[in-house]
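Just the one chain here, the form predicted on its own, laid out as C-alpha cells.
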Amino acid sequence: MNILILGSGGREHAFAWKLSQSNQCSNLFVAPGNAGTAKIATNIEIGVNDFAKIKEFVLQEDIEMVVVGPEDPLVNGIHDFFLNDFFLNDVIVIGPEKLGATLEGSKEFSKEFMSRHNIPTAAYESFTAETVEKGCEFLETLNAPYVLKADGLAAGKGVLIIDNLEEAKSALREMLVDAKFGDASSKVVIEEFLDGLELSCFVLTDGKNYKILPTAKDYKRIGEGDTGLNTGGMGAISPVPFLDDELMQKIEERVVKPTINGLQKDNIPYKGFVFIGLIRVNNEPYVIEYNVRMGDPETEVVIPRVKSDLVELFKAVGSQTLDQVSIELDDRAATTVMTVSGGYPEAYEKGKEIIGLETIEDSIVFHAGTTTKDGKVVTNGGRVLAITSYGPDFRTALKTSYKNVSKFNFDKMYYRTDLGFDL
C-alpha cells in the first residue's frame, strides 16, 4: 500500500516511523516532511493546504491512504475534497471531514456539542464585538482566574488565563474589538476556571467503533515549574501516572462513549483521531477541549506504545471495521523531551547545525523542526527534536531521554529539565 502523510513535525515523523514498520506499507511519502522523515520515507515539497498539488501527487503515485497530521487541512476540508472528487473518493483519509473538524475549529461548536450530549465541561458563555460589554458583566459573575478562549484556530496561542478582573476585561476587548488573534477571536468563549491536573485521552474511531490509545500528559509552558509562555509542547509522559482504573472508567463512560455516540446522533461523519484534553478535579474528569488529530509531542510517546500494526488499524478505520481488530499496547512507560530553538516561542533563528545526533543510544529521535542543508542536519523551527525513551516507569524513561539530550547540541538549544515535577 502506498501511503502519504501530511505535515512536517514530530507527530508526522512518529507516524512515519511506525507506518514504515508495517509489511503492508510499500511506499511511504511525507509532505513536506523534515530531515528525520527523509531517512525513512520520501519527502515531497507540497504544502499541507495545497489540495490541487496533493491530488496530482496522489494520482501520480497511486496513493491509497492519506494520513493527515495537522488540524489546518482538516478544518479546511481536505477529507471532503477527496470524497467529492471522482478520482480520489476511494482513497482512505485518516482525519475527519470538515463538519467533524469543527470540534477543534470552533470552541463554541465544541462547547455546544458537549452541552447537548451531557459531557462534563466548565460552565461557559460566548461573546462577539457587539456583546463585549455583556462579556465584561459575565466576567464579574465568575471567580478569578478568568479563562478567555478565541473561538477559532490560533496556533495554540488563543487561550488566556488572567488573575485580575480589570485585566481580563481589557484582554476581552483586545480580542474582540482589536482582533488580537485576527478572525480566530471574532468570537470569544469565557469559561469558569477548573483547578486540577491535566491529561490527554486519545481515541481512534471509524465513526461507529473506537479504540482508546495510551493516555499522555504534556507540558505546555516554556519555563521550569510550568511558568512562562505557552508553547506547542515541551515534552510528554505516557501513561499518566495518576490515572487509576476508576478514573479511566469514568473517562470512558462519561466522555469517550458520549462523544462517539454524539457524533452519530448529530450525523457528524468522523474517521480519525479524537484528542480529548481533560482535567481531573476531585478525581472527576472534565473536558477542556477537543482536537481532531493527534497531539504533538504526545504522538511521540503514544505511538511508540502501540504494538499493533498501524496500517491495519487505519485500514479498519477506512472500512468502518475497527471493532474487528484488536489493539496491543506496550506496558512500558514512554517519555519525550523536546529541545527548542533559543527565543522560542517568540522570535528565534533557524539554520543552526545539530551536532552529535549519531551518539544517541537507547532513545528514538523524532525530528520536529529540522531540514538538511549542504548534507548537514540544521534547525528549521521552534521545536527542533523530541527524544523519546522507554522505561519500566516514567522516571527511568526520563533519565534515558535526558542522558541522550546531553549528547547533542545546536546553538542556543533549550529544553526543560523538570518534566514530571508535578507527578
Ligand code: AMP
Given for the second form:
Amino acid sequence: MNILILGSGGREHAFAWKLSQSNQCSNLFVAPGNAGTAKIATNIEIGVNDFAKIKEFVLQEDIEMVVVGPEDPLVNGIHDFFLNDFFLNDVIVIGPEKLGATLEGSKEFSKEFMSRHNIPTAAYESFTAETVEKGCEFLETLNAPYVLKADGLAAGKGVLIIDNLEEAKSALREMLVDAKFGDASSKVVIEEFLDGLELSCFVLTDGKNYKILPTAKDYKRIGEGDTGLNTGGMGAISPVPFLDDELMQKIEERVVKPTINGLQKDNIPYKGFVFIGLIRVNNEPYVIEYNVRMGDPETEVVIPRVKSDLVELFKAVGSQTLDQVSIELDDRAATTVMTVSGGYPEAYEKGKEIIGLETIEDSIVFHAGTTTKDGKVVTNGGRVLAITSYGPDFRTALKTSYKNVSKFNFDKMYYRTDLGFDL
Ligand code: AMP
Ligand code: GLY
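To complete the pair, please output the form predicted together with the ligand; the form predicted on its own was given just before.
Complete assembly follows, chain above in first position.
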C-alpha cells in the first residue's frame, strides 16, 4: 500500500522508520519531511495544511493511507475533508475528525468531556472577557500556584503557572481582555494546581477498541534540572520507571476506558492516537491534557518499542477491527536525547552543517529540524536530531544516547545532560 505521512519532525521520521519496515508498505511519502525521512521515503514539498495539494497528490500517487503527525491539520479538519470527498473517502486517515480534535483544540471542551465521563482531573472553571471579574474572585478561592490555560491552541505557550495572586489576576486580564494569545485566549480555564510527577500514556483507537502503547516521560524545559523556558521536548524515556502495575491499572480503568467509552457515548468518531498527559498525585492518576496525536519526542521512544507491524495496526484502525489484532511490545527501555540549535526555544540560526553523523553506533538517529543543502545535512529548525537508544533499563539506554551525542556536532549545538535526574 502507498502511504503518506504529514509532518516534518522527529515524530514523523520515527513513523517513517517504522512504516518502511513493513512488507505491506510499497511507496512511502512524507510531506514535507526532513533530511532523515528523505533517506527512507520520498519527501514532497507540500504543507500539512494545504488540503487541495494533498488531495491532488493522494490521487496522483494512489495513496491508500494518510498518517497525520501534528495537531494542526486535524484541528483544521483534514480527516473530515477526506470523508466528505467522493474520491478520497476510502483513504484511511490516522488522526481524528475535527470534533475529536477539539479534545486538544479547546481546553474547555476537554475539561467538560472529562467531567461528563468522571475522568479524574484538576477542579476548574472557565471564564471570558465578560466574566473576567468572576475569574479574579475564583482565583481568590484557590491556593497558589495558579494555573491559567488559554482555551485554544497557542503553540504550547498557552499555560501559565503563577505563584502570586495579584500577578495571576493581571495575567488573566491580559489573556481575556488584551488577547495575549489572540483568539486562543478569548476563553481561559483556571484550574487547581496538581503537585506530582508527570507521565504520558499513549492509546491507539479505532473509536471502539483500543491498544495501549508504551508510556513515556518527556523533559520540557530547556535548562538542566527542569529550569528555564518550555520547549517542545528535550528528550524522553520509555517506559516510565515509577509507573507500577497498580498505577497502570488505575490509568486503564479510570482514564483510558472512560475516555474511549466517552467518545462513543458522545458520538465523537475517533480513529487515531490519544496522547493522555497525566500527573501522579499519591499514586492516583489525574489527566492534565489530551492531545490528539503522538508526542514529539515521545514518539521517538514509543514507536521503537512497538514490535508489531504498524501498517497492520493502522489498517485495523481504519476498519475498526483493532480488537482482532494483537500488539507486541519490546521489553527494553528506550531513551532519546534531543539536540537543539543554540538559542532555542527563542531565536536561533539555521543552515549549520552537521558533522560526524556517520560515526554513530548502536543508536537510531531521528531527524527533526534538518534539511539537505549541496549534498550536506544542515540544521533547519530548533530541535535538530533525536538520538534514540535501547537498554535493559533507562540509565543504560541513556548512556548509549549520550555517548553518540558526543560524536557529532554543529555550530552552537545544545542538549540537556541531565535527563532522568528526577527518577
Ligand atoms: P498542558 O498544555 O495542559 O499540558 O499544560 C502544560 C504544562 O503545564 C503541563 O505539562 C504541566 O507541567 C503543567 N500543568 C498543566 N496543568 C497543571 C495543573 N493543573 N497542575 C500542575 N501543573 C499543570
Ligand atoms: N512533547 C510534548 C508534545 O508533543 O506535546
